[in-house]
Amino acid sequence: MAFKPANSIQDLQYFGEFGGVNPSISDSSTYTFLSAKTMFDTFEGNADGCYLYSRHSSPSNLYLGEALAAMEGTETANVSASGMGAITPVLLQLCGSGDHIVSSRTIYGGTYAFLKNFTPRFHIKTSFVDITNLEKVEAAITKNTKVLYCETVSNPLLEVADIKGLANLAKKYNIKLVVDNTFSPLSISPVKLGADIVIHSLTKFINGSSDTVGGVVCGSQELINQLRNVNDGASMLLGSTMDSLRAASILKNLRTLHIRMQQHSKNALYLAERFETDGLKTVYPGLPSHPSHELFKSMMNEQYGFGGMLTIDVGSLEKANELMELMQHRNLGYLAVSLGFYKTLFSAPGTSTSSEIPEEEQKAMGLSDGLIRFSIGLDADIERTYQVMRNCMEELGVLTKHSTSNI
């Protein structure tokens, strides 16, 4: 039977303390015990159902973690205060001094900076490779490699990782495949394709309202126990704890994720097809012209589409900035970083979300100055949105009135 992630979320049933249809929020940083022995047992991890201190766990955080684990098909999950607060503890938990990571070269700028600039302080090295080339990935693996790291759909170039192929390599060399699935929640289920660990920035599509920062690590009970260990757990000791009020808020938004992802994907596919027909250099996994279109189709949970992210290249940073400013002025969306909002968000990633990557490396991976990354919103009338976008492009000379790009 096909895995249906939204059903797994829907099948969870929570009641509040007084019979509420939403679980009660545990608005406490610390918890009382009826006996000193129970406190000791809880410190040792031997008292099920008891809470010690909210940096370790809280009922609200565990509710959200359980729902996200159900969505990704893992044993359990641990939520954190940000996406980076999920990524960094996992990598530090899995790797020690002298270890090695093989990572996709096109990843979120913060993750790139952590691997390139920060982990070398701990003598952890990273090789950045073209994740779409399995031969290059395998050639980069050494006897010290502990982690193979990628994004299902990369930020910002929208390259698609072959999760099954990477999982086979990970198993062959006895290393962990860690997948950031932020761009494709519900659409792709990495664990079902062989990944060991799935990470999300909850800030983006999963929460969907750009009012909260959060992250999650979905994995085995063994891994999550290690991360939470009071003596040597990276999540516990680095302290990137999610606030219970935020966890409760994200859990409520998570329940509409399936509806939102369907609309994000529907709108993005419509715009991508129109932009490509107009002659714009358009990248979207749902287009047959995308080099990994068939790969994405082979991995996807079809009802959620190809996601809400697309890019166009308008030739220069100056033209990109002009267009984004005009689109914001015409109320088509916001010139802002992040993604997954109900309004369309657009940015030039080379000077924003990927600015941590040196300019020469941006060029090597194909990140051009004129690239605009779009997170397509939930517009009810996407045809109207397209027409106004097209008017902006014609006004700036990006497109002529004859549906042909000037680029």
Ligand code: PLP
Second form
Amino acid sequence: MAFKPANSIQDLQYFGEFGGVNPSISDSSTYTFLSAKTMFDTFEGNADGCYLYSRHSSPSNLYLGEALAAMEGTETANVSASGMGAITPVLLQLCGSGDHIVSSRTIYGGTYAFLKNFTPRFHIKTSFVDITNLEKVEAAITKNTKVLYCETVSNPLLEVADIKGLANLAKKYNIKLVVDNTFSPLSISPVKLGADIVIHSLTKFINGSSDTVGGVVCGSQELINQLRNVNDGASMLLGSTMDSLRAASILKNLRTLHIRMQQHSKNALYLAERFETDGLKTVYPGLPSHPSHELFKSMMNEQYGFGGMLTIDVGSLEKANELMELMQHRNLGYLAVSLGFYKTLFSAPGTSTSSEIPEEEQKAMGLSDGLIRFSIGLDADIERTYQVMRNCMEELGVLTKHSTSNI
Ligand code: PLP
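For comparison with the form predicted alone, kindly provide the form predicted in complex with the ligand.
Starting with the chain above, the whole complex follows.
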């Protein structure tokens, strides 16, 4: 398999059926056959180029899947109705009763809840570990472990996984390294670093317009065939299929991802540097003070930067809420969960996207009450944004006029 570079999106060539520059949208849930024999062969999975029923696959979904596979450097991909609709079938396909997963403890709250509360019903156990400590990760692997699971850059603490180190462990113990790359599309290519399977919530940067949820699993042809198998494929049977109209619109947005990521990263780096200089507790992988700054640098596709996500800690939930409300009032962004929008989005993860994680565990992993997670937008004049943000912080006493933090 030839690895296609991360910016190879322009190399893809799909025409519409009338020569349109965009592929035609497949507006059908079912497909007709000239012969009954071909229909039978399609059910058996050996009639390439034929479509049967859109829960299995559709031309529009395949176009988007192929584009994402090219981006991540995998043989192929399967798109789904949401990020969770990609994560849950992969884990259920790879693990059965009695199997074990080693997962990062700092992951998206929904994934955490799935592993902590849901998969035990099927006798699948998960050990949650500090993913930045490879010794602890290795120590958690048992003879029943089938999957090593992490986010490249974790939600919301922005911990960075050492994908090469984890991939070596996965190879040593013959288990699959599954990486959620939602926070770092293009910036990091996990498969190039040894990961087996890459997942995205397309809801975020990849679609970038906060108008839909969506997901993708990028992996080998063998894995994707298993997921789509009509008899025992978790994607096929659990049914979290993306609609073709959405696949077509996400494909169009994907084409500007490289430009958007550059701008998200540029703006986030600018603000992170200013906030840190102001004395605010700032976490951003692009800051030399980030514990995994050098690791990120060693893994990244440099031209896309360190991503659009940063956090600051303003000391208490009350202060965080006040500041977010004021910033929204001044039109600096929206008090909203999710990420990757053209406007800045901010939320306090402890009470929102990570609220599934019990309080004591939030504390243990360093998720504090005053933490604000920012998804930095595509602002054309980020210096002006910074000035207005600073004014908000001064007004609320988070910063004094002379730049130093009051916390
Ligand atoms: N992975 C990460 C890192 C996320 O932040 C999210 C959602 O916030 C998901 C997965 C789930 O994706 P979706 O909401 O599209 O199901």
